[in-house]
Amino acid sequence: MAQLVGLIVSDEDEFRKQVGRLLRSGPVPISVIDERGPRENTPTDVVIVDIRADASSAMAGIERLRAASPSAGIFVVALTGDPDLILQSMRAGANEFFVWPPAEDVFQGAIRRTAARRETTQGARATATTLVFFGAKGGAGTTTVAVNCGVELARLSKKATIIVDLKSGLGEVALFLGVRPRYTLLDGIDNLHRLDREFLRELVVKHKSGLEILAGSDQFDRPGASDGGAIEELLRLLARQYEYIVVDAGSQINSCTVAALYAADMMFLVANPDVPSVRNAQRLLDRVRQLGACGERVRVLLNRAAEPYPIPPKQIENALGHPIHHMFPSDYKTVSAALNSGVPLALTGNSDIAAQFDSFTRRVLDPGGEAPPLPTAKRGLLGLEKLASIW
């Protein structure tokens, strides 16, 4: 499902803070732009309107976010639920209305049905399919599955589609691409205020797939902390222009991570069959989970999965409380050979590993087309003695 905007108006930060985890909690992916702030030429999907403290006044208010987004969904905020109250923010042009605080199952049910008639709405605009891969470890092999993937999407769907290498410092999509670019991520964010389709053009390179690439900062402190709410809606802005936006977000939880995963349609999280690999990719699940990133979007890749397993996928998956949803094959070779030649292993075929790209990215194009057996496990290298004793 495409991801969706909203806008929380209110004067209390305590509120905007707990909406807004409410927003980002859910199984729809919400981009939250900030009131306070500019926000010219930004369609807003869903406002949620704080009318504790002056529901008399908040009316014309409410009034007036209709008459501006005649699309949007508008949910108000009381401290009762006084019949009167009601029918008057009705009449103002809300949609849903909630009392404080607002229970979260019933929330979330009307953000699904604001998502259905926005998805329904004749003429309602397309936005994009924001894929963020992380990894459960350095050398994981993220990038690879993220450029590998972009590289698919882009052939396979023949839409617009880029990836956004969000690694500061050490970022490799451009090499892996064997591309030069003469921009990064970073002269995106500091430009936010012109990020129109010209300017867009001239920062990314364009791969012969037809992927376009917004490099990493060769800055190894930015992106940075401060950076976050820019990342954000850096992702808003792609999603206006692109129909399949790709991440690599490294293996690092910090702010602009958080803000790539707040705004996944579809979270990949890479891990290898190994304990370290498997205990982080743990750690990692329960941290989405505490940041409010809905784990229904998590999806586990095991990459460089070959037999003999060090430790077999069922046990990774039993470990983890996550199905694993696909796996690659270890190949380090054709990988490598790749890697150097700065040709995509998606381009150059007669592999298996490349095959299970084609496959996997299949997958994300047709997500309910049937999904490929797991290997048999098979008792690894470490007992299943040695896993338990690791948690």
Ligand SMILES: Nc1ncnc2c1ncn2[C@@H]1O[C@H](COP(=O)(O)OP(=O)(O)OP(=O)(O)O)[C@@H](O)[C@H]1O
Given for the second form:
Amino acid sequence: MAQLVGLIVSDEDEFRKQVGRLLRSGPVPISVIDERGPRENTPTDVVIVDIRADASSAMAGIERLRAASPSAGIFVVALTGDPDLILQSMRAGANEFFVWPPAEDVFQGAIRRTAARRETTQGARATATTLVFFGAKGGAGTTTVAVNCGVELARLSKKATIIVDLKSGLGEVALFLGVRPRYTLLDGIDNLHRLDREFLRELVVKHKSGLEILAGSDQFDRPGASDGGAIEELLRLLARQYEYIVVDAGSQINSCTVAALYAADMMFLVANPDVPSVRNAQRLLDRVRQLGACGERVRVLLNRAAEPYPIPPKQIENALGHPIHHMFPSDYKTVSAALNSGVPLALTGNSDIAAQFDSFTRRVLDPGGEAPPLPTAKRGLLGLEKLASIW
Ligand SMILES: Nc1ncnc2c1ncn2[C@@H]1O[C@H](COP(=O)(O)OP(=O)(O)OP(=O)(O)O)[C@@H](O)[C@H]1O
Ligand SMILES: [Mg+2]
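For comparison with the form predicted alone, would you give the structure of this protein in the form predicted together with the ligand?
Now the full complex is given, and it begins with the chain already shown.
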């Protein structure tokens, strides 16, 4: 699935807020742009037009939008479902008509139709799949999983793939891959206005697997709270140049990671089978739901899974109310040897963990593929009752 770009046309802040939330809470990732900002180069896929205040003069505006974006889905929101108004809106170029406030399931159905139409539109621009890796806690293995998935994606798909290191203050993606970047993510977000194919080629470093790397910041306080909008724009621009975008988002929720979560086709929450990880994962899943990002896009990954499990995988699933999508074994020797040599596991030969990265990535490329069974745990050290009493 590919990310859509949405535009809300309304004078009312509350409308923009509510519709923005509605757009972002569905199963199709949508990046919402501001009609008041510069957007000459940003083609829109869905435009929500508020005609509640003045329906009759809004028709000319809808016609202009239709002329400017012939393939966009135009959604009109009115105060009443007056048949004449519906007819006028459709004649002006609207695809969907809603009475305020729109019912969520009906609205999401219209978004799905728009996404499906765009995918089948001839000449539709190339779009990316964005995979965001987020740690349930620091040190859970987020960078290890993101980097190895990025390398495998580039190797297996042979398509343009980039990994973006979003962690503020000395991200480690480039180090894990043994490359020395000249530029970082900050050079990208501070020069968005000139971020075309040529400039991007200067900013990224290419790994021998084919994976391109937009290295992490070299400043401790950036990207920071004020960079969220620029990160959203950066991901939108990258989506025009790459087929796969892998994001190492670290383990802190801030405006930049939220921007990445909104752009994600899939968000992978990396946890370890221990109490702090599971408790944090539960809180993060709640937070993701509160932010309005769709739970359908979240996948839980269990890293450093080794028997005897401090908490068995089935109990973790029960505690999270979410299935475990994939498990990676614990193998410190192999992982740290790869890390210290800067050669990712995918390129270092045979090991169980390398095989798991391979099968995980094949599932990303073919989501309908078969999932490996979860191991049936022997007796865990913590019972479910104990787990429940911890939080
Ligand atoms: N499956 C694994 N088995 C054993 N050790 C692992 C595994 N995955 C990661 N590690 C080790 O755990 C440590 C932390 O890994 P990594 O840097 O990927 O975590 P992180 O979540 O990105 O950390 P940070 O929060 O600092 O960004 C590293 O030393 C790494 O070698
Ligand atoms: Mg990391």
